[in-house]
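For reference, the chain that follows is the form predicted on its own, supplied as C-alpha cells.
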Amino acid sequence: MPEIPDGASGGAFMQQRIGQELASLREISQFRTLDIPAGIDLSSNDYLGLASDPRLKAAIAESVVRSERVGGTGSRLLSGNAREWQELEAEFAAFAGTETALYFGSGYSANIGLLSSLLRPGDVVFSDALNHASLIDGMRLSGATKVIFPHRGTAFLEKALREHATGVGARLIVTESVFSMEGDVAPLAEMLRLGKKYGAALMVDEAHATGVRGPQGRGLATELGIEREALAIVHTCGKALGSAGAFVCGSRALKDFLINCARTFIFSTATPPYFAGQIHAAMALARAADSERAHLRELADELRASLAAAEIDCGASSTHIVPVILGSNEAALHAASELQHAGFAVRAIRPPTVPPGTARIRISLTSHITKDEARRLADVLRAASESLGKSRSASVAHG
C-alpha cells in the first residue's frame, strides 16, 4: 500500500493507488476490458435465444403501448407498485410451484436482499465453495457465521451440520442448482435430506436452470419435486428468459417478510410496469421451448464427448455450460485468442472469478448454435490445445 507523499492530496493518493492496482492486474493477466461480442457468441446466458426473438420484441412493444407509464416512479412501497407486478408474481409462483413470489430488479439484489435480511449474527449459513458472488455478499452482510463446504461436498456438509446442530440460531444451506462456471448440478435432494435431519433450511439459486431444466423449464427443484420443501428458491429472468430481474419464490410469510425487511427491495425504485409484460411473454415462450431444451442437451453432450476424445478437461459438466479448464491464465488467453480468430466470441475466465490454477474458457451454449458450429468449435479448441502443448515442449527443450 503506497504512503501519501508529503503535500499530496487524498485525491492524488487515490489515483496513484488505482494506477498501481491496474498495473498489477495487467502483470498477472487479469486486466479486463468491456468489449462488444463479435462472432458466434459463446459467453451469452440467453440459453433459449429469447433475447432476440421477434415474438418477445412484439410483446414488449404491445406492453409499452398498453401501460399507463414507462417509469417506476418510486419504490413499490411508495408509488411504484402496479397491478401488472402483482399479477405476474402470482403467475410466476404457479410456474415455480411455490405459494408466492416477489420480484427484484436483478438476481444480485434478490440474493443480497434475501440473505442479508433472513440471516443475522448467531445464525449459521452453510455455503457451497463455488457459490456466486451475490450469495457470498448477502451472507457477509448478514453477519451470520459462515461454513464453506467443498463444492457438492455432502459428506463435509453433514459433518458441519452435525457440529452446529445444537446452536440457538437458525441454520441455512445455500447453493446454486446449476453452477455457472462448472456446468454441474448440486445434489439438492441430498442437501434437503441433510437439512431435515439436522434442522437446517435450504435456499436454492436456480439462475442457470430457469427455463432450461425441469418440466417446461421450471427449474431443477421442480424437476426433483422439492420446490415446496425449500425455504426459498430464486429464479432469474436475465438468462434463459431473455429479460431482467429475479423472483424470490417461497411461502406467503417469506414474501411479507422480504417486503418489510429486504433493503434491496425497500429502497429500490420499482421496475416500470410495462416490463412485467416482457417477462409474462418470455415465460410463455419458455414453457413451450421443449425442442430448444432438447437441442441444448444434444449439443452439450456431443461437445463434451468430442473434447473428452481430445483429452480436454471439461470438469464435471452435465449441462448446457461446458467449461474448458486450461489451468494457467496464459493458456486460457491463448485458447480464447484462437477461438476469436476463428469467429467465436469468447472470453478467458481467470481468477478471482475461478480458483487459481483453473483458468478456462466457459462455453455457454444456446439454442441458436448449430451442431456444425459446435463441431468447428471443438476442432479449434483441439488445435489450440495441441499448439499450446508444442509451445510448452519447445520452451522446456530450450531450457
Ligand SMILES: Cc1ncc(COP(=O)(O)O)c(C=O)c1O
The other form holds:
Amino acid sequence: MPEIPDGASGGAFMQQRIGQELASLREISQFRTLDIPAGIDLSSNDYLGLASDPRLKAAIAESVVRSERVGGTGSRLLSGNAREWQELEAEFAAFAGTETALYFGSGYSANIGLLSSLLRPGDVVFSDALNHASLIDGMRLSGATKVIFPHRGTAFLEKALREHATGVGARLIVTESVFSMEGDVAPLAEMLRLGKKYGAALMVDEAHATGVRGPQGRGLATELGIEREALAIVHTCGKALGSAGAFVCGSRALKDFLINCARTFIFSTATPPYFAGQIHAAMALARAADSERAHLRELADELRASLAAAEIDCGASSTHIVPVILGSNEAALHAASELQHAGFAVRAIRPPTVPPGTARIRISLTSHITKDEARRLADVLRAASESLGKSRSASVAHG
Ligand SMILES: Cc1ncc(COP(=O)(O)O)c(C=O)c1O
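Output the structure of the form predicted together with the named molecule; the preceding block shows the form predicted on its own.
Next comes the full complex, this chain leading.
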C-alpha cells in the first residue's frame, strides 16, 4: 500500500497508486488493452450471427422511424415507460415460457438488480464457483451469506443445503445454465430437485443459452421443461440475440417486486423504445434459426474431437463454447498470438476472469464460422500446443 508522500495532493496519491497497480498487472501478464478484433472472430458472443444481419438492421431502422422519440427520457417508473417495452416484455415472457418478463439495460444490471433486491442479510445463497461476475456482485451487495459450491458439484451443494435447511432466512441456488468460460452445462434438473427437497429456490442465468439451447432457442430451462419451476431466469439479449439488455423472467409477483425494489431498474434511464423493435425482430430470427443451431453443434463437436485427439484440454465443454485450457498466462498469450497471426481474432482469458492456473483461449463458435475455418483453427492450436510442449520439456531439461 503506497503511503501518501508529505505535501502530495490526494490526486497525486491516486495517480501514483494507479501507476503501481498497472505496473503489477504488467508484471503478471494481466495488463489488458482495448483492441478492435481483426480476422475470423472467435471471441464474439454473437452466436447466431444476428448482430450483422441485414434483417435486424432493417428492423431497427424501421423502429427508429416509427418511434415517437429516440431518447429514454427517464426511469421506466417516471417518463421512460413505453407501450413498445410492455408489448415486448409480454412477448419475451412467452418466449421464455414464464408468466412475465422485465427488461433491464444490460445482463449485468439485471443480475445485480435481481440478486441485491431478492436477498438480504440472514438469507443463504448457494453459488456455483464459476458463476459470472455480475451474479457474484449481486450476491455480495445483498449481504446474504454466500456458500460457494464446486463447479457443478451437486454432492457438495446437497450437503450445504442440508446444513442450512433449518435457518429462518430464504435460500437461493444461483447458477448459469451454459457456463461462459467452460462451455459446459449446469445440472439444472438436479439443482431444482435439491432445492425442492431442502427449501431453496433456483435462479438461472441463461446468458449463453438464450437463442442457442432449447426449442427455438428458448433456453436450457425450456429444453428441460423447468422454466415455470425456477424462481427467476435471466435471458440476455447482447449475445445470440445480437442486441443488448436482458430480461428477468418469472412470476407476476417477481416482476412487481423488481419494479419496486431493484435499484438498477429504478435508478436508471429506460432504454429508448425503438430498441424494443430490434429485440422483437431478433427473437423472431432466433426462433427460426434451427439450421444455425445445428451448424453450431456440428462445428463444436468436430472441433472438440480434433483437439481431444491432440490431447488438448477442453474441459467438460459440450456446447458452442470451447475452452482451450493452457494453464499459465504466458502459454495462453503464446497460443493467442499464434492464432492471431493465422488470422483468428482471439484473446487470452486470464485470472481473475478464470481461476488461477487455468488461463485459456475461449473459443466462441458462431454460425458465421465455416467447417474449413474450424479445421484450420484446430491445426493452428495443435501446432501451438506442440511448440509449448517442446519449450516446456526444454526448460525442464535445462533445470
Ligand atoms: C453469464 C453471464 N451473465 C451475465 C452477463 C452480463 O450480460 P451483459 O453483457 O448483457 O451485461 C454476461 C456477460 O458476459 C455473462 O456471461
